[in-house]
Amino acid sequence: MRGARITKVDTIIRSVLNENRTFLMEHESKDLIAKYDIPVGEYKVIKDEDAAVKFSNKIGYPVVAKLMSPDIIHKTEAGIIKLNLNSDEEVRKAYKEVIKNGKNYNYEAQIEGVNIQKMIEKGIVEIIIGSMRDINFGPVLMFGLGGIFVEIFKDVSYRVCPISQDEANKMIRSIKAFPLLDGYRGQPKADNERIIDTLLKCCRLLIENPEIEQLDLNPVIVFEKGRGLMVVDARIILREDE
């Protein structure tokens, strides 16, 4: 299937194995898995605060401003997020404290600039949709609960890609959360079909790109029925020329 893949992520993962990188930055992962049309936002790279402001003000409040480095993978423990932005002064004020908050974490790290996207509503849940690659069986698709709750419940699901409708719809249901996704106690069912045509579209992307030795979209936001859902981060890491 090499001949399916998509000519313009092929150029994204060239140009980061080029750079002698395998960890792709936020918004390079969110450029790769957009070109299979996951649903990833409005976002930008900004080089300097008044650009901010003007992306800010385009795509409308509230925003979130990311720092994107290469040499930074763990955005949280360096303090390199600022969540819930809602006027230009809070933008400009975020916009320095990243960098100063990534200079601080790592002193010789590359700055790329600052993601600028917009703050994501709320939905019915958040979940996780993420992959390793196994030396036996090849990519595997894994899909749970989101957010933090991956860490604490595990609540999380297993299929060796490629996978039809029918074990993507499994996947869902065999998690022991499926009742939050189903309408519990008279809440909105989530977009359990935009749920299952990500996962197919996550296969796909695996297989037609073996480069990929990791993938990580969490969170996702899952609203109901009918409305989609969106990847708020996403990660990914790839296999090292042999």
The other form holds:
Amino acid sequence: MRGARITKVDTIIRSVLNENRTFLMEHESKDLIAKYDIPVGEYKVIKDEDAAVKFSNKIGYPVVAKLMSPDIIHKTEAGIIKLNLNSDEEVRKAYKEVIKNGKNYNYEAQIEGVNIQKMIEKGIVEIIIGSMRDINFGPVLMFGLGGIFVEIFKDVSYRVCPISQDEANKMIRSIKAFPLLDGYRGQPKADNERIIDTLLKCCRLLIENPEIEQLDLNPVIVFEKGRGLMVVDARIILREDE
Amino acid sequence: MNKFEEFNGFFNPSTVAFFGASNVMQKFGSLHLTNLLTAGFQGKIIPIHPNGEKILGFKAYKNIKDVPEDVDLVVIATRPDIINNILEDCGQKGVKYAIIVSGGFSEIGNEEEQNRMKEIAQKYGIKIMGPNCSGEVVAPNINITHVPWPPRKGGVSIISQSGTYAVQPLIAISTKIGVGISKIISVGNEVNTDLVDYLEVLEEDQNTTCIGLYFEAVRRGKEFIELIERINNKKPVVIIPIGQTEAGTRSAKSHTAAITSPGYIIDSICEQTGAVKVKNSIEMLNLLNGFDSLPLLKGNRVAILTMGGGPGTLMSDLFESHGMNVPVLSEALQEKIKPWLPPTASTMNPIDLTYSDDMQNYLNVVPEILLKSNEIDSLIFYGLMGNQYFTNILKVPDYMKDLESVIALKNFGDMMDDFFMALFDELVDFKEKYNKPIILTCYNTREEKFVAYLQDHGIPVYYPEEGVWVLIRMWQYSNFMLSKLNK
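Right, the form predicted alone is done; let's see the coordinates for the form predicted together with its partner chain.
Full complex below, order starting with the chain above.
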């Protein structure tokens, strides 16, 4: 299937494939989706503690530190995410801890560095945008609210790509929890236009990059109408060779 | 040449040759031949058999190449290992269309023979339906399947990846549902024609008003979605996806070597295209019957006219919990129908007659008042008794048969079918005149003459809840199309 591609393989995807990996680390995933103009915030993968502190000061506190390793997919489980760091000391401590925890979790894990990024303020809601590739129909986009809404209530909607703006609109309106995006009980409305826009961009990303087996933007924090959204974590898995 | 013309050899053949038909009647090949014959096929039937002079009364040839005239279509139901040689002969003879009933190819992992089949077909330009399929029906005179229940002609066409679901329901169609069929196509392993091809054919087919799809896996997914969306603008597409659970997926894979897609993907395709998904084969046939026989719903308001409270209540619950509305009729409208109903009747909606033997009021007068009003968009009846009802009552012991009341009942029963027909003709006229769906529900089957008459004249007859679901699904389709138009 890869051979049948008309457009050229994205440079990020190609370098991941060259390393015989099918899993894009968070920063690689974000680099790729940023090419599609999807907001991912400021982040940098850093290989020494002093530079981590310097970058933290540059983007301003609070920050988040996450260990980047091609060998660790489940970051929370491995204890390699430290949130809400408010000082140079906290960054230094977190830097050491995530490396230690990563090694404890998987002794052989290759360490790419520590990803320092701005701690994103609380928005109206957290959403998830995901995708999988169906053998008959190609890329399928998924949308839902984060946390229990997806995990317990399975309150999600799906569409086969490509979708129109109208379909994307229907997609967000068809989940049961839509009122939470629409100004429930005096809350401000979420920036639904930007969600629609992001769904369309994801669709384009999936169609233009048939190597992608799975996309998982989770969570994406959505702010109130007019203030956009921000992808907090991103994961992309490529297809195994057929 | 458009797609319909390109495939017309399957649907309008003059000469059909059979491989696998013999003088053993219960052989699959023999069944296909005799069913074509008894359906009233007007063309020529030619059996090909290695050692038969005459097969089932027809002059047979040892090889298709010995047949003097042109052969439009061949039906092959022999053992699988000789099929590719047969196909080679057919190619040399100039045959362009073949229905291959026999299995034993990709569905059991025999890719090699199936690939060879594809190559031979390509070399000679032969279109193949199958292999591993149950054939086709083109109502009323072509029935190349093993099921001897040719359906009446109508506008419903079905494409099925399951041979069984393609043809076995013909029994229910003939005895219960009464749906009018245009074409039934069993695609089997889809060696060089597939579901998507036949969808394109039916899109262009003037005789097809609506399409039913029974599928396990759509190998050309993208084209499928675009096509369904386009066809739905003109004719409704009703689907049953199968193989949605682990066991179902396993079964589908061994069945047609197909890899199915999960249910949520099929659901999202329905939401994108307006295709109507149903849960089972009977619901599919019922709904297709509705689409073929009735005008489309223009709104979701339904009037229920019932002989009995229970069905009225259950129907109301079902309608209102699935997006339909059973509105209370206006005072003025209630006043208009009141004089024609028994004093015990409820006029709000459901209109419950409790019991009335005035069939003219029940079947004509009240319905016309309702349909004429702008308060409802469709009408559903519950309850009707036919001649069989009285025949059963009259199975009384002989000593009762001379009683005057029994004789009177017998006379009533004898004349009621004829009496009903006139009332039904009126009802059919109302459907056209007011352009609103009318459905009758009861527990009878086509054994009862009135059921067959109504169904054959375009008023569907169902079991009560089935009829409700037909209207619910028809509204689902209309609602999708109306919201699309309003954009």
